[in-house]
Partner chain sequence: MSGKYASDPTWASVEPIPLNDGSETGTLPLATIAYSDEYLEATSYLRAVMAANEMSDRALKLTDDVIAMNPAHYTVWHYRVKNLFALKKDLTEEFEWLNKMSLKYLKNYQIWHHRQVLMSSRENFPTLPPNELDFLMKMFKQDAKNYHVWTYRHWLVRHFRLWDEPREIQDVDLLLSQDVRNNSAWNHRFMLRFGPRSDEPDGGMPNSTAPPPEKGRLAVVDEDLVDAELEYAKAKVIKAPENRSPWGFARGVLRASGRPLSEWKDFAKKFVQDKVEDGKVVDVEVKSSHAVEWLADTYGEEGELATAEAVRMFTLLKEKYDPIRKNYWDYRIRMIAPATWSQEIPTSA
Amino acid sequence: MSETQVHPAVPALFKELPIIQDALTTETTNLQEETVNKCLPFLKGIHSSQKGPFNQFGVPALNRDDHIAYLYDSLEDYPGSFVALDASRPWMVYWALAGLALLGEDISQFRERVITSFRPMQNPTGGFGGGHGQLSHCAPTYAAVLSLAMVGGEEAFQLIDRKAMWRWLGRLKQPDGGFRVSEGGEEDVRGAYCAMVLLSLLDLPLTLPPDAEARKHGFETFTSGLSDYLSRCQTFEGGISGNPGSEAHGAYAFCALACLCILGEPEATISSFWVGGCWPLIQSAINGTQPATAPKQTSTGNLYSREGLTRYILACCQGKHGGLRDKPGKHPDSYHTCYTLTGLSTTQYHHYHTDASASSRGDFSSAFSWKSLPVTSSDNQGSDLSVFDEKDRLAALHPLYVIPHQAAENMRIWIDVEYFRGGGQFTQETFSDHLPSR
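Structure for the chain I just gave, only that chain, in the form predicted alone, please.
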């Protein structure tokens, strides 16, 4: 294709280099310019790999069938060279399942395989390792529990040893309010976010186990000192670092914001914080709690360019043979396929926190009060347009747990039902004595 064949609906903003450029030339600015130049042909729709079709806005279609096939294949056997990723097996399952859920696939078909895979990864002392015989770690435990929530069903939920999980998380709580990612491992906001996801989804007591080391430092609950710890991770430019004093990073910003939103209503827990998944949380903090049945229209508009992110993902990130990448020149993988699809989904829905919870009890009922509404062409405001076709709409994921809303709610509701089946006799003080292991 030639420059004259650029779709007339592609705005100048997406056809030209940035108007304002840094006068100081560095390795970073050179890399940025190189990346932008790689992206421009894709954004214009003139790259040789792009065959169309393009919609009325000059945006390529989502290659849904190719991405589904790619993710199904990622759940099959890997060559021997992938042995270095052995400890990431729960993540690879989670990325594939979440991506398939976004694309509308029924992932309950993988229930038995997921249960069989994760059963030997769970340690008697609590939590999951990356594989059989590996040390329990917050990251694979997070991925395993979310995967079990997505495939659903009583057998999947019962697999998780909640009592051992509670005791293990108690050993990760630190005297400065944060969490380690494993016993003897590093402490950062990933550990805090994963711990809050596990505590809230599994409805574990907030009270620390009696033998938790953090009790010697005056802490009584998992949330003691946590907000202060997260606030110390905010850097001078407004972002969030992995731990106090480190460089801010978008992924850590999400972990901190989502952690705060699990603790309570966004407008109350997010007082002055800021990468894709963060925007719905900040937007909700600004808009406040909404009526579940009729959310109010707000005048704040969009905090980021939905159009820009949609164009970038559909034009620049789709692999030729399925799967998605982070930018042109890179190869697709299940990690980027999952989270790039998640970013596209975020552009397609309004997420808001409501005054009604799917969970009838517990300390984290607020985390199950989130809803979403589809973004439509009628929501177009000024220059920020909805530029995707309806056939390319993905499913909505819960903005805190990054799994389908119903999957998160089903796991929590099942635990609520189990609580009442037991007569509601389990309190935080007697949890360790009375709760069955599974």
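Definition used throughout: the rigid core is the maximal C-alpha set that superposes within 1.5 Å between two forms. No experiment lies behind these values; they were computed from the predicted model shown. Numbering follows the first chain given and starts at 1. What changes on going to the form predicted together with the partner chain:
Relative to the superposed core, A23 undergoes a C-alpha shift of no less than 2 Å between the two forms.
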The other form holds:
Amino acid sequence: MSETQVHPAVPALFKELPIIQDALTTETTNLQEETVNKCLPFLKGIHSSQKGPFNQFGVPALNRDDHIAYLYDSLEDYPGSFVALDASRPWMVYWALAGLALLGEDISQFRERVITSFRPMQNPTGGFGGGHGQLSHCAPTYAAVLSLAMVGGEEAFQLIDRKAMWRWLGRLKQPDGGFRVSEGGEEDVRGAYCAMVLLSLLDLPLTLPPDAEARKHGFETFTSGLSDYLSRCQTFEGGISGNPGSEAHGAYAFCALACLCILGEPEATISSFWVGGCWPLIQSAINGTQPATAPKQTSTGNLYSREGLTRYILACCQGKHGGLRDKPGKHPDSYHTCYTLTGLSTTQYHHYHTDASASSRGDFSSAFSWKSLPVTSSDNQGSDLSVFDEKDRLAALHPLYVIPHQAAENMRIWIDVEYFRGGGQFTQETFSDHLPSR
Amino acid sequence: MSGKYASDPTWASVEPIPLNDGSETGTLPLATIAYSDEYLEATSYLRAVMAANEMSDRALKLTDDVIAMNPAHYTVWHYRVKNLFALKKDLTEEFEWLNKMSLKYLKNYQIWHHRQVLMSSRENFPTLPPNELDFLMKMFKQDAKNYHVWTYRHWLVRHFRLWDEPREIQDVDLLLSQDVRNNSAWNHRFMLRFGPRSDEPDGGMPNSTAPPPEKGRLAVVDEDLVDAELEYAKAKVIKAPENRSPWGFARGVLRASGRPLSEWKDFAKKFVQDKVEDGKVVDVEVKSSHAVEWLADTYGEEGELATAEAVRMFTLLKEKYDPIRKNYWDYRIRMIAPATWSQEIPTSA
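Provide the structure of the form predicted together with the partner chain, given the form predicted alone shown above.
First the chain shown before, then all remaining chains and molecules of the complex.
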């Protein structure tokens, strides 16, 4: 450990253990203590690997160039020992592109390579697999569609077989209102979130395809029974689990909340939750819909500690040679680089949903009504501090689709225009001959 | 290719489908992997037999091979299950193999879904196999909070209707005696005692579909069971008062049984003791932030006269005992006492 002095601007809250410590130690407290002890020198800014510079709040700068280099590199070739990623290549592409977009890079340069990569992964029966010849699965499909949206352009949008996608999603819909992640795969809220992202972003008909099993259970649409399913995933602790009856988990909470927001009913079901990506959604649900022309900066204010999250990410998560990590002692990877940067971006913007949607038609217009305003240190008041430098500001991402707002809007608008044009293979008419007559 | 499949007469009838990663277009695909020749060959044969929907012993052996090289390949697991059922294989052997894989790859999704699909075969498993729970306890020795294993265990309970099997609660007790902070074991306990059952799908689950005030309540409350569970939680709180789990469990129990938080008011006060001198509170000794929150909520429910006390409790949390959630506690104060907030009264006690 270095002799460096702890920066005077780091508050005691981030240098000390919580005031109450039970005498009894167990495995949980041992692991927790181990993690805290690894983090404290980083939060104090005295770990030997921290090069600085530190800003006026004692927070290290974002090593922007290193992270950009790390993510560019993550899109290139991996040695054979990385074979475990074979079914996750769509994720690798999505994480890198979303991370680069956050860091302000122009990712449209990857358009050709993205199209080339995903074309062989799409199955004629709908959806994308993790690679050529792999079963369609909601996770790689989500990653593929969002990556195509990010690089943008007609050729990227046209690659997606929307009709086959619609029929495939119909086969994932379950009798209890939820979705499987693949045919024969597990059912959990990831399946529901991915399905709602795909249906809304690709403007697919909400009516279930005629051959969907779920029709035999009285369901007519993709959203039938979905709110009930999601509310059954709430646990006695007030969190949300992956399945009804399982334990609450932050990642699943995001899936379920984002799903409700796409459905257009964020106010309906939300109570209290504890994980980062959820905060803009919860805060927005409490604040209600804002007029697009004159949003209030914030009525509820932030419910979580923006300062704490910013300090943790910038002090503890930056790898020495670029990339971000879960916590000190772990190696950086694309996944954590993408999502810790997303978390940092969340602390830098005020997200709200408005009464004006980028998409004029369709059932999911509320999903396209999200806006964001940058929060700056000049807004600092009370204890809800911005502790990052302006040069460390990231781009804002859409809180539901986790890609730039413009990318989501461009994809949806292109599809809307195709619909109004009335020709081509991507129109509502092509779907309608598969719709059952009423 | 001259690999082990190409040179094996068993495979002579199969035309492998080589990997198409898009590179033939002349554009470089992204995040490529320099696969070993063995993996490339095996997956080429896998694509071919899957395309033909072949169900055979050789296909099954091929899935062994691919899984050994890459257990995260979800497609091969899916195809393996289809083969096992189509060929009516002895699943005992499969479970022996699967147990070894499970201990080796602790964070793998596919393994646990595979196990669930196999176990859901009533034909093979009309009742719970005797060693199943022992194996799960072995898994918990490696990681007592493994989310995949717990999710599988919940499914087992529902599938074989094990809510009242003594073994379930015994295992929970054992795990909680080893680590009273095992939040997953606490969740399982709640699910066993108050969770949904097949005849009452939403019973005991908060925010289930019933309208308030029935929402989240059991239709029939076994008051003795509720009393016993509350006593159990109290005993665990005393061991480590700052452990969130038993407090949360007790809240859930009270809500499911339709009882008020105030039932634990005196108990919570034991961990939040005011020091009074000359009839004035001069200091407060706090042994559990969760007890402070409990009291805040209890006072909040008591109505206007107790609002000041609720605000005092929230203020303790925000200033001293849980300051990382200061914004949340401020929000709670605004909700309960908008007037107090607008006056910006000094917040120190």
